Amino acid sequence: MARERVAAACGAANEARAEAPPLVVEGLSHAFGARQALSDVSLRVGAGDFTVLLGLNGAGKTTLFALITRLYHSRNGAIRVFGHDLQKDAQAALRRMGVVFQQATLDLDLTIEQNLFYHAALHGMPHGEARRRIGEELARVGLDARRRERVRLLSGGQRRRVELARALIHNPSLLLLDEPTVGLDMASRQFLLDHVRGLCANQGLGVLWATHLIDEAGPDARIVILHQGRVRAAGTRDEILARAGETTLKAAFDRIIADGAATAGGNPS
């Protein structure tokens, strides 16, 4: 009997699992010193969800990233990626997410494959597996036929394809993306743009986009608007003009970001 309770113990903890959602962020606060980066910040990213965290440099964006894929270590509030806490079982968080960084991460004197073949590696993936995996996201990224070319003669936005190719090889459910298209032209913009809320309609893929760009924000986003470190104010973009009783987004976010510092007494974050 007792063996029977645990087995419907632990079926129950994975249907819960199941039916989590890609991300849960609760009462997550984070400081370096005596200068608090985040407060008290909480967000869900759900299934299919294409959630922009959107922020002025220095809004905490970048933290916050890096305390999701435990780069930082939390203290304080919990992270779950699929029901799993990342401070008890980052493993199986981790292998649920992709990443792709603010900051390049591409080792510019191997191939394109070479650098897709050496992620792969690292989460264990079997050497055929990875090679067809590598194969269909460089083919959707329109770079198939490059794979043998060094990183280094690829343009900024090229580079940024394979960067987000690598960061779905292994099939995650979760892909985050700490302002991924800094310094592209308005082309490789909007094909990122395009190609990740693909990902979320066709394939149920749990997006969080950070950016300070307030037009990558469109009509079928989820927002997060982060400012010194708190969320301000979070929810559909209707919802966001609603609440700042304005028309336009981009004064929505002034006004929202106003009001925040205001009653922040204009403290640094």
The other form holds:
Amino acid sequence: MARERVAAACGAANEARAEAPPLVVEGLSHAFGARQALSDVSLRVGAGDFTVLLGLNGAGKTTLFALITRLYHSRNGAIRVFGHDLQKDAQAALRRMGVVFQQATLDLDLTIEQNLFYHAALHGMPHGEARRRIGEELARVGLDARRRERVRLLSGGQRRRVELARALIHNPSLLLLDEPTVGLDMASRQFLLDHVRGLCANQGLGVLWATHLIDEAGPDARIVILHQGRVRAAGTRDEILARAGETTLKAAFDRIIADGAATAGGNPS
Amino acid sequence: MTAPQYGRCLAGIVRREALRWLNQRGRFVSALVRPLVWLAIFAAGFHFVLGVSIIPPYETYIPYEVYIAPGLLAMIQLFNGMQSSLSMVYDREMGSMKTLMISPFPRWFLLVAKLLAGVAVSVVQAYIFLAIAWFWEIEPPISGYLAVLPALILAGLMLGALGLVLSSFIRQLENFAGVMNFVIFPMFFTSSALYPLWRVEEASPMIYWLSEINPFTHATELIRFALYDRFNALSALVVTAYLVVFVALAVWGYDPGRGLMARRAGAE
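Now show the form predicted together with its partner chain, given that the preceding structure was the form predicted on its own.
Zooming out: every chain and molecule, the one shown earlier first.
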């Protein structure tokens, strides 16, 4: 009987977890010594959501990404990935997460394929499956034919595509991208945006896309405005515009970060 | 995560380290040339200056080249350990350290795997050196070539772990010059690699005691004895103890909450 009760409880927990959103951040604060980088940050990324984390340079976006990816952790607040607490069950959380960092993270002296096989190994994928997934993802970003070329020979936009392909090889359900379009030309930028939006729409991937470029928040995006380590506003584009009483997102953003009073309404939904 | 997944992760990390080593021609060549310069020039110059009396594990008088060969093997591993420390700093600056750290495997496993990958490369280098050194009449018994393998692995792990600890302290690539001046040279010169410790004791008791507690001395002696089919229990014990301490410090240094990564990030 006891075993059945435990099994039932586990089943219920798993069911709840299966319905848990890809990413929930609650009351997260982080300081580097005396400098407060993040204060009481809360946000949520649902399945299929393209969530844009909008903030100026130094707003705390990269610190937030470092905490969500467990490069370091904070003692204040909680981060849950599909219901898995990052501090208590980091392995389960990281398994379902794909990340494109702001900084270039490919090994320039290795080929595209070698870089991707390395990533697949870091997720414990069998060689055959890794080969298949590498082929699929490289084909989707139009680089399958160049898989044996060294990364050093690729342009900035192509390297970003490889990083995106790499982040998806292990079939994550949550994708984090930290300023992925910095330094890219218009065509590469649009390619990345379209590709990632397509993943949200077609595969139900939850996406957190950090940027300081306001026009990357399309009409369907959910927006979180981060400024000086605090969430100043969150919601759909229309909600943000209504809250700021503006007609363009640029004007709303400027008003919200300039207006300290707007922080009171900054609780994310 | 299952055992085969751990195995695949380890294999992937070792493979990448090997590919990087092969791709970085300069590193590959200098790793071989450095000890050979010591052997061909330094040892030849001191051949007639320094006489080495009969000390274990040698059973007869030996030329100076034969005496310093084990120290040069340890030097290959010391440089390799420090170079993997350099590569950690380089990795971190290039961001690919992040790729490693967001793997779902436990962080201690990732660091140990990185360590093993470095050791695998250093052991290959050591055997290439031994093959070339044969032409300088460094001819240990055939069984010594096999017996030295576990000694090379243990010493390599310890020196690699020291590199890992240092990499968690170093903030910038340029600081590797500091590592050369304050770690590699002092460790190499205050050890039994170039001269027997009884000679050092006659010259300076203080340097003698520094040499006695120097992990590099024990790495050298472990290799020296193993190469001649002997087991140096004291050195094995000391090297193992240092290995445990250095691995613990490295895991602490790369811990997301307590270690130096978070503090360093704040300083950037």
